[in-house]
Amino acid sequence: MTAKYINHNFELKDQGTSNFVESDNFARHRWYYYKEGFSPNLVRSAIESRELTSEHMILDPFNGSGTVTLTAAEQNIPSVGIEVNPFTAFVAKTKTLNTNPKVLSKLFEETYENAILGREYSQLEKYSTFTELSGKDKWLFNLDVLRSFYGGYSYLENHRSNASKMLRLALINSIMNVSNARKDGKCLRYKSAWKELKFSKNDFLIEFEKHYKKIVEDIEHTIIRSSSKIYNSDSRSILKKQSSYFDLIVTSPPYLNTFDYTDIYRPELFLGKFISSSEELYKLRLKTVRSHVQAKWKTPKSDYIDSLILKDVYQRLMSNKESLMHPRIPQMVLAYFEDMKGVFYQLSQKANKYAHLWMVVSNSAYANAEIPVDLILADIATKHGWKLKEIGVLREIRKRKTKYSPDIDTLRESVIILEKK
């Protein structure tokens, strides 16, 4: 029954709104490239469809790098964002800050001088694969790059201003741009001929100045006048504690793709001192939605599944275990939808009458079959406080064929649009 709500001619289809690419053209949004993000234009469409004003309230329970909260703030609409990753929560908060350009300019000059001087970063220089001193065959950052970064970053640790936060973000952005590896799907992949690139302190300083100039230009032309509250927390537990009620929820939860996003952003988490050990990284992993198999999370209940679509998927995966890349994938699939069921219920409790929920998701593929994530989520949502309006197809994502799913080369990405019952 849910499938009849799929709109293959959705107005935002193939408009580039479900990825972050065009965000690089927008002030403040371009302060950090967040591969998993979506476009501000999708948020604007949701806001326009509800004709929201400064009297309304917007929520994003999976706020990522803050596209929803920043777009709401730009339109003078109050908003709340919840994000479990402390680095991306920092990105989201920083993008909504204002500061005096003269204050920023003075602090930049001081930070730049300290980055030239550099400083040893003993905590990371031999840790994991951070530099050549780790003794590994490959390393993320050349030593003089890391020391230059830390020269500037340690100087800013003595400052607590908005300008300091902007420059800390610029430093992290800059060092990631001269890393020997880049983000590629669920992992960091070393760049082609990375040793020959020989990224140096000078390359890092050029990046730092470039990112600083972007921030100066943006804060002079886009002053944020509406506040956004951004919480660094697990939305599965904090939603029930929210005192606000919402008129529009726009969000994109982790996709059901086995990606461990804490590992993808591991360099930034350590560089920015948001975590300091592997144990802390593991604890953070346990706070995320169970869309991966890299942690021993609580086993989901399998004796009662209240979605017939999900029940069929689960039984099919259990009978094809030999075709799965990991034996815990059937439990991961159940756990993911168990988490999302709780989220839908909590969101319905905090939604005003006639509130709308826009949720961007992608289907997945396991055992050579497409998992209709959008249909299952919509089915579950209608049992926990929501009425399905439509499932708008945003695009067909090209997927790399694997030996586990050799016949699947595209996956549907869509936005589920729901209304509070």
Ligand SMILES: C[S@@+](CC[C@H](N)C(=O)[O-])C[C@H]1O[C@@H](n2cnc3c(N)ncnc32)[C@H](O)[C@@H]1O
Contents of the next structure:
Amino acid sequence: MTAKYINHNFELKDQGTSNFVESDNFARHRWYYYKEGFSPNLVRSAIESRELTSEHMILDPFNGSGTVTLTAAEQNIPSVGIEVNPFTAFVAKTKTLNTNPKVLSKLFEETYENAILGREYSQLEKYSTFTELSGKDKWLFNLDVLRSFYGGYSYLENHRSNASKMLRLALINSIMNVSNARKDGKCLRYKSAWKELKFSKNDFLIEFEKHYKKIVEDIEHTIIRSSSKIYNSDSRSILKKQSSYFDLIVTSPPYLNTFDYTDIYRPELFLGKFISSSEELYKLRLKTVRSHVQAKWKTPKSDYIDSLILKDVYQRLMSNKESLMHPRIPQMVLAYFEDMKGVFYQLSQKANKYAHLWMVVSNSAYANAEIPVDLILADIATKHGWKLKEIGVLREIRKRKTKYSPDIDTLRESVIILEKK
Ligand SMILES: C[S@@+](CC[C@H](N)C(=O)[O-])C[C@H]1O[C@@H](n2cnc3c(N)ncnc32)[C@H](O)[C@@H]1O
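Alternate state requested, the form predicted together with the ligand (shown: the form predicted on its own):
Starting with the chain above, the whole complex follows.
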């Protein structure tokens, strides 16, 4: 029984390690607020528990904003991160770069001048809801803010240096801070009284200078000596091509909560020119783990489910279809675990003897029942190359009750700790 491995008194319980809040206190980690990230302290605990040195190798197959790769690099341990979203992979990579503060300062001055001048016109102005020129009654960025952003961003496009990447990240961070909308769960929500806030070019420039100052302070105090390789790719297909073998894998896959990260980070993807059309966005969506229902991904196989807990959950969802917020949820649940089964197998093939895998995940709620995602994942992992050590409870996440799950107001978030068989 997998449930007996749950540790309700886990040492990291209620320490804030499963969310990104703490990261704002740490140099370099604070260069981009990634709501879906976890804390460097969780990664440090995993590293300490294995007593790793610069001779070892760490992997994160769902690297997000790069908490694992940056923490490993800070401790001089080589690492590999894989992240499917090109914007997020850019954040992860940029946080591990070094540059000369004088070079950065000069480039900042030039970029700032160009941001003051702004751009006459940018392609995004009439696209979707990016500005008021799109003819919509709500828009993400006021026109002079967007033009100022592109004044700076276009200037940096002629530069390939590390300093230029840091400033591009600062520009994206700054414009998002003066957006009329903010991230709220799975969508962007307009700020209350956003029209009265009247974010201006000046507000944007103040943000830019603020972010630049943080970066200068951090590069002066933290020099990254160890290399981390970050691949912008789909873990489900690239893992088998990895030439390295790993001693520790610390990761947090997308949760089974119908959130589509490519949608949440759509403004950044377009602003930074990581993608330029909705077709490209759709293609990217198809490369992500099947934890959402927005894309028409390949139908999973339902005839072979190798976890009894999952079988039970699937049958329950199928017989409660009318209580689901979307008819494809049972398919999504199967598809998610099918993807994760492949990931566990591939990871076991790339793990050294005695390697450990820490996987942070939260449970989900559908049709008024909690789905024990941690137990199902642990169950599947043990059939695909891993031995279960424990499931450490990190916290009970408070959840808004919904009409689909009116009785569920908390969900367990935990770390599944496994050892290579
Ligand atoms: C929970 S977040 C990880 C956050 C990370 N621990 C951090 O601290 O920033 C999960 C990440 O998995 C990425 N992802 C989704 N599908 C993927 C895939 N097929 N291959 C690689 N990464 C993927 C998402 O874009 C997202 O950034």
